[in-house]
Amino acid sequence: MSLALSTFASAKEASVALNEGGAHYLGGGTLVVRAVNEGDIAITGYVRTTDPALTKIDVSGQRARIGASATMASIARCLELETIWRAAKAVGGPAIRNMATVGGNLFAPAPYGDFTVALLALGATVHCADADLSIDDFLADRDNSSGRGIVTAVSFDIPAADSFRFLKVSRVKPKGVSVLSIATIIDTDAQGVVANARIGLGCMADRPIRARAAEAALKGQPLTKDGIAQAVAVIGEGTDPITDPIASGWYRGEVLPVHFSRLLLS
């Protein structure tokens, strides 16, 4: 079966391309391009844009701005991205990585989308061609592209190093499938009292999703054994865990309070 490839010089003219239907978006091919080999026929071609400010990373100040083609590999070099390394450097391994971009990790279906966990818990807001919606706004109706356009940039407020935790769980290290991942934002008093959390969730469904209880349980209490204790004990709450050929979805359910204990307590 061949495949057109259409190439367009701005990325509102990619988003009228797509909506005659069919044909798919290729950023970095990591997922659409493997859809194919395996013998998706629903994708009937490929357009991708040659938008330079797709691939930029710009900070200013406290604020980054990632055009959705940048790859993980990049934000891994990023000196001024380096409280979210870790989250960059848990998508696949090196050739991964090098392909991997922004973009692409949003619309991965659980247990891929690690990154995209990251971007939830930092509360960021994800820029289309024809809108921007914050990044829960976006994962709630991430299948449907109407009046939006395609994805152009991610931006968020770079966190302190000592508000953003992630961590990712596998079999394979460094770089097997998710068993689950959990990035937080944790903002403390000066009393190491809990003023705001964000919490994300990595396969506790098929998309990322927040860990709305568990972030309510944390406000006002100190991080420690016995003032996380309730968010411990609702961290589960409203999740739907996949079961794939990692990890069953029981087990996923199990650990996932024992992890996110440890990630706190860290």
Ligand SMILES: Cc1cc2nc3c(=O)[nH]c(=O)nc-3n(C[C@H](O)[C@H](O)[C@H](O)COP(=O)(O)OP(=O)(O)OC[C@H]3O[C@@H](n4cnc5c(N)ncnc54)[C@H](O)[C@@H]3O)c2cc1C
Second form
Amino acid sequence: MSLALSTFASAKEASVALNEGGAHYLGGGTLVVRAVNEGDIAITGYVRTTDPALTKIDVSGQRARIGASATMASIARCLELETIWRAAKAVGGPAIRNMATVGGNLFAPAPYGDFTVALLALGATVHCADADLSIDDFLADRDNSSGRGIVTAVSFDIPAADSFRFLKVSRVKPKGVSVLSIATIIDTDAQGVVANARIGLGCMADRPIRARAAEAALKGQPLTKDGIAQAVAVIGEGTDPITDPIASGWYRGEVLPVHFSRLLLS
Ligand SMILES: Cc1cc2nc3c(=O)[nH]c(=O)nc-3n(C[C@H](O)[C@H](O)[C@H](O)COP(=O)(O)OP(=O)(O)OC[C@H]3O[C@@H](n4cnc5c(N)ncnc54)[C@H](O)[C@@H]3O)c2cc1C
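Please give the other form, namely the form predicted in complex with the ligand, since only the form predicted alone has been shown so far.
Let's see the whole complex now, leading with the same chain.
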């Protein structure tokens, strides 16, 4: 089977070509090329763009904008993004990180999408060729690309080192696929009481999801064993953990509170 590879100078042109159907956008190719190699005949070609803006990482003050074609390796080399390196370095091994893009990670089905779990906790904005969306709205509707065009970048406020936490649980260290991943942004006041919390979970549904019940339960509480008890009790609310060769959904659901509690108290 032959596959057409069409290259465009701009994201807009690539979006138009994708709307014609059949072809898939080619990011780093770690998933889409594998799908073709495994015999996915629904993919009839690749569309890509050489627009240099898509590989750029811009940091202005506390705001970061990462082009959709920036790789996990390039994020892990960017000194201004040090507080979120842990999430980029959680994606595969070095060879995968050299290819895996931010844009592709947004579309990766569970058990993948570790960096997107972090973006969800960060409350990122997803910039597309024809629209800007909150990451919550983007993920809720990510299978429907009509009207938004390809993803061109993500942007977010760079968190303070002590407000961002990320944990990936895997069976094979250091580069195994996730049993689950958790990212949190927790802002505390001068008394150490939680003022705001955003929590992203990976492998707890077909895509990264927020733990809204736990976010609400943390508000007004100190990050102590007693203070987090209610959040730990409800962390699994609204989840539907996946079952795959790495772990059953039951197991993922059982160990989530344990790892969540450890992350909060770490
Ligand atoms: C051996 C191996 C290990 C892996 N380990 C991990 C891991 O530990 N954690 C993890 O999160 N992932 C992992 N992955 C999955 C994958 O490598 C990453 O999720 C990666 O970030 C996907 O990015 P990509 O650019 O390679 O995606 P691609 O394969 O290029 O694309 C994936 C999908 O996203 C679409 N897409 C890509 N970019 C855009 C865009 N800009 N706009 C619109 N659509 C787009 C493509 O059309 C395709 O449908 C692993 C993969 C492999 C093969």
